Each structure stands twice: as structure tokens, then as C-alpha cells.
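Taking the form predicted alone, here's one chain by itself in C-alpha cells.
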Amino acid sequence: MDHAYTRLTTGQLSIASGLVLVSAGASMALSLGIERGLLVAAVRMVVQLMAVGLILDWVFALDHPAAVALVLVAMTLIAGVSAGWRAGASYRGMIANGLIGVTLGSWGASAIALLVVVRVHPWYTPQFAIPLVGMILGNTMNGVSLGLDRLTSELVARRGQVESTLALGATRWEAALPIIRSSVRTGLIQTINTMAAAGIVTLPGMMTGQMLAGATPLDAVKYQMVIMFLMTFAIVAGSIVAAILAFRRLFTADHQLDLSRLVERKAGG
């Protein structure tokens, strides 16, 4: 049975937003101290989402490949920079490494989604291209970010072990490989947990959105599975690329670990 899409009115949105005020009031009553942060985050979310909504309304109406490409490039730049900026320690070129990893992983998966799996024609159809690339980008960003953070922190924590391995004649690749593997696994943990719980504990976002838009549950499930498989590929590819680029920055050509290139970031900075 087909159901019409239900538009939310301002009044309905106000009811939902009122629950945030209730939550802030509960924080004040219990002296949790999170009411200010909660309200600021809510206001920022509203402003950001409204701005994005207005931009996407314009892009959808224009339906031109240049406009869609501009939005996708902007999203990719923001995701790539964020991935390289979130780690606790940084090195020169880390943001570039995060950007390259996110771009290659997410755009590769997105191309497969749009051209091979869903077969969108034309490829730049905004209602397909922007949401699909956006979901893949967001998860790839998180995976690459977690992977880079794990790689840098483990190199610091296991410095003695790595340098001993190098002193015994191992190449820089042999010494770094266990840590690279660990960083890629870390980047995938969240996606693996999501896949394991999908359909039993939670209804993932893509599936929920499809059903709210009127798709049958089975059709929504198919789209969700496609997205999860593509996100997994994007995270693996992006994390491997970013980890290898980081490895080349932190190990010298004469097979030495150079942690002097790492700079610890200040909290909140």
C-alpha cells in the first residue's frame, strides 16, 4: 500500500523542539551543568540544517551537474579536513592525508553506487547523488579519523617495540604493519557494530528514511544493505590509504621511526 509523504508543520516541529527545553530544564533541576551546551548545540544544528536545506533546495531545483559537483566537492573537503584534524596528535601533512583517504575511499564507493548498483541516470540527479555521497562521506570521515588517531597513539605507546624491531633488521614496513592493521580495524569497529545490530537492535538511517518516504520495508532493506556494503568498502579503502600515507610521513627512508614530526594537540584546540 502506498502512503503519501507527510510534511511536518511548524507547530509539529515546535513540539519536538520543546523537548530540548524540557531536557535543559531537567539538567538545571539536577545540576547536571549541560543545559548551556545542549541549547547552543540545538541552535547550531537548526541554523546549519536550515542553511543546508536552503542550499539543497536551490541545487535540486537547478538540477545541473556543476551545482551538484560543487556541493559534493565542498562536502568532501569538509569531511577530509575533519578526518585529519580530529586525532590527538598531528604531523605536517596529516590533513592532506585524511583528505586523500576520505576522497579516494568515499568517491570510489559512491561511483560504484551511482553508476553500477543504483544506476542513476544522469549520475548527478541531486536526490540520489547528494544523499548517497553524503552518507558514505560521513562514515568514511569517522573511520579515517579513528584510524589515524589509533595509528599515531600506538606509535607513541609502542615506540620502544617498534624501534627494537627496526634495530633487529626489520624494514620500516615490517615494523609498522601491526600498527597499520590495528588502525584499519579501529576505523571499521563502528561500522561492524552497526551492521551486527542492524534490524535487530536498530533500524538504520537509510532504511528509516526510505520507509518514511513511502518505500516498502523490503525495498528499504535492500537500499540499506547496499549502503552498508559500500560504506564498509569506503572505510577500508580510505583507512588503508590514510594509514600508508601517515606511515610514509613518520618513518624515514632509512627505516627509522621519527616521532619528532608528531605534535600533540591541545585539548579542544
Contents of the next structure:
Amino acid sequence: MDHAYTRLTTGQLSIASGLVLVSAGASMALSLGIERGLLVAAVRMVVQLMAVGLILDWVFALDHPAAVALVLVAMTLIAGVSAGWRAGASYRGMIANGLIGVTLGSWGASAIALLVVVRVHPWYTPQFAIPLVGMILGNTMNGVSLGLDRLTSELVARRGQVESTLALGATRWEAALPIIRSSVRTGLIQTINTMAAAGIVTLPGMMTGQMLAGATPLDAVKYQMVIMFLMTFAIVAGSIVAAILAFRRLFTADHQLDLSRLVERKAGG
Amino acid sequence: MSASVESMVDGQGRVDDAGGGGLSARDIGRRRPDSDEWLIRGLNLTVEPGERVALIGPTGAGKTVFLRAIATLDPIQEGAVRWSDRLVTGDFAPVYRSHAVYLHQRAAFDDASVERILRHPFTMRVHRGRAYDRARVIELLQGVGRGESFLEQSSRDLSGGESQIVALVRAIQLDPDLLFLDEPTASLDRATTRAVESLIERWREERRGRGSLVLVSHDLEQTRRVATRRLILTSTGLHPEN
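Please supply the coordinates for the form predicted in complex with its partner chain, as a counterpart to the form predicted alone shown previously.
Entire complex below, previous chain first.
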């Protein structure tokens, strides 16, 4: 690291937070009606990030594999459950499918990241394990969630096509394959867009953070590339696994599409 | 990822030769999903090769539910469907359905040309070893007043009647032994209805009288024209007419 890392004081934080108040003032002056939501969100962010910061500070200080593993498992559970939860059409076991997809995809990619690519010793060094796994998890969650969403909605929308294919003698796999493909593709498109735009339209967050922490831009860029490649792998693996599990839930062993297994889940319920 | 993953999820299903058989459905019962209410129950039907059966009866008696059940498109909670004395279950189901094809009341296609839609079944494992026969398809289409250019048409631009014709030609070119027809002409004008019926007639000629039909229709005239046996489905079960 070439440059010293600049710690922020509470005073500096206060200056920045003052700008939220200015924004809230602008909202009131212009009758935008969002000042309340803005302040609540700002307070939530402060509380949530402080809590995470305190927990991670503690885990970093402990530097114990069990503590790191606990944090990683908790993050995986949250990401996995969020991936399988959606409002609208869902099926029994969808959350489990999301969790399995996210876990396999992101842990596979994370193991490669920590053990093969970055070669962290020991593997649980929190400074590497937590941010790397966290970023991979977040993106795998999005990919798997989009993929599952697409799979169920396409099965409903294209039920007639799937059924008439089955009626002509297609196996359930032959009938579902176009929809499984579309599901995996949907999960991956966001990553493709992010990769294509990286460095031109946006400076990716991880790279930005490393530069702020004093890394040279070229070093930061290398890490960013590694993480993008691993995320891509995690999303592909996770969404293929989730799509196949969903497929097995919604088609019977007698090669029938059984949409009665889909139920409407209310938002927020 | 297709072939290898397929063997992982579905096993290696053998493509049996199970053509020419009869259909036997025994004690068929289907419950409303997640409920104790039976939509249909205890229904029996045997269809010998060449037989043409019409199911008639009041709306809501479960004609479509029964037809879908014996076409094995929906899970049933009671009873068994046999084809050529073989229980239709597991990997035999696609084989059965390649011989006994169900046609929906309204055909739904993905966006594609008519020809692509007609070619699609030949990509299925069960129809492997057979080839798309363009000349035959054109002949079938010409029989109902559609020329070769009809093949280039996009599925988006098909009328309801044309969709029905495409669905029927797609099934007939596979030489099925039995067709399940669910209100095949319900929303069609008279000319298109005649076209659909002539396609069915054409298929029966090609099958030399061994093509069987199970037809659900509320057009009583049609059931008289097309069927040799008429069964009435009421809440008390399936009864021969009279």
C-alpha cells in the first residue's frame, strides 16, 4: 500500500450526515413527501451498519475459525432464504431450493477464491473470507432469485406450450428445457451487463473500496476481476442447481406438469 | 447440458414399441388439489383400436378432467391407465403419449414459424428415428385449403382455427394410434370445423381404420358424425347413451 489509510472521525461522519438533513429539508420545501422515509432509511442504515461493524470488529479480533464460520453460515442462510422467497407464485420447498442453489454456487466459488486463487492462509482469515464470501453470496442470491422467479412465471405463462409438448411424447426434461435455459439466462444477464459496463459506466464497489483503503488502482482492478469471474461461476452453478431442483418439484415422475404445487404467496406474508 | 443432465434427472428411458394397442382406464379418480373433493371418481373406459368414443354430458361433470386424466396429463389419485395392457407410469408415459396424443381445446405455440412448430416433435427422444416429411405436411395442409406458404407464417399471426389445424397436423404426422380431442371445434366457424373434421378423417384413412378417438364435444351433431359410441358423463358416472 502506497498511501496511508485515512480513518474517519465521528465529527467527519456528522458532516456527511448533515447532508441527509439538507436533503430532507429539500424534500419538505418541495413537498416531495419523502422526508420521513428518507430519515427512517438513513437511521436504519446507521443502526444496521453499526451493528454489522461491531460484530465484524469482534470477529476480526477473535480471528477464530468457528467465529468466522458462524458469520459465513448466517450470511448464507439469509442470502439463501431471500433467494427462494418471493411474492406471487411459489411452491413448497422453493426456499429450500433457493438455499441449496445459493449455498452450492457461492461456497464452491468461495472455496476456489480463498484456497486456489487468493490462497489465504489460514482460509478463515476474516479480512479475506468475510468480504469475498459476502460479495459472492449477494450476487448469487440475486441471480438465483431472478432465475427461480423466471422459471415459475414462465411455467405459468407457457403452460399450454409445455403441456402440448408433453402430450406429443416429450419427456418432462425435454418439455422444461427451454424454460430452464431461460431461467439460467435470466440469472446471468445482470452479471454480463455489469462485466460489460465495468470501468466505463461504473467503478465497481470493491475496487473503489480497495483504492480508498490505499491499494494501487492496478491491484484493486485485479481483485475486481477475480471477484467478477468467481461471481459469474457462482451464479451459473447456483441457478442451474436451483432450476433443476425447481423442475423436479413442479414436474412429476410420470412426466406431468403439476402447477397445483404452485401457491400464491402474499407479499410481506 | 441436455443429454447428460437428462439421464441424471430422468434415467435412461427405453423407447418401447407399444403401438397399435388399446386403452383401458380403470376406476379413475382425481381430487381437487389440496382438498377432499373428488372432481371425478370411479370412471372406467376401454377404447379398442379403431373405436371412436364421444364423451357428452352437462358442463362441469368433469369431461375435460377425465380426458386429461386418461391422457395422463394430470396426476390421478385413484385408478390406473393401461395401454396395450401396460400400466402407464414413469418413463412409459412419454411413450404412451406419443401413441395417444391429447390436443388442447386451444393450441398454444411459442413464437415460431408454422414449419418450425411442425418440426419440433422430431427433436424428442421418443420420435427419434423418424424424420419430418415436408411433402406429406404440405399435402395435409392443401387438403384443408392451405398452401405451402402457410409453413412460413408466424404462429403469432394464426387465427384460432389455423392454430387448431397446425396442432392437428403436428399430431397426425406422427401417426398416432389414438387422439384425445377436447372440444376441437368449439370456437371455430363452420368451414374451419369442416377442415378439422376432414383432417381427422384423413388420418383415419391413413391408419386404415385403426385410429381411435376419444372426443369431448358439446356439438351433438359432430359427435354423431365422428363417433361410433357415445357416453354420457354425469355426476353419477359414465353411462352408455340410452
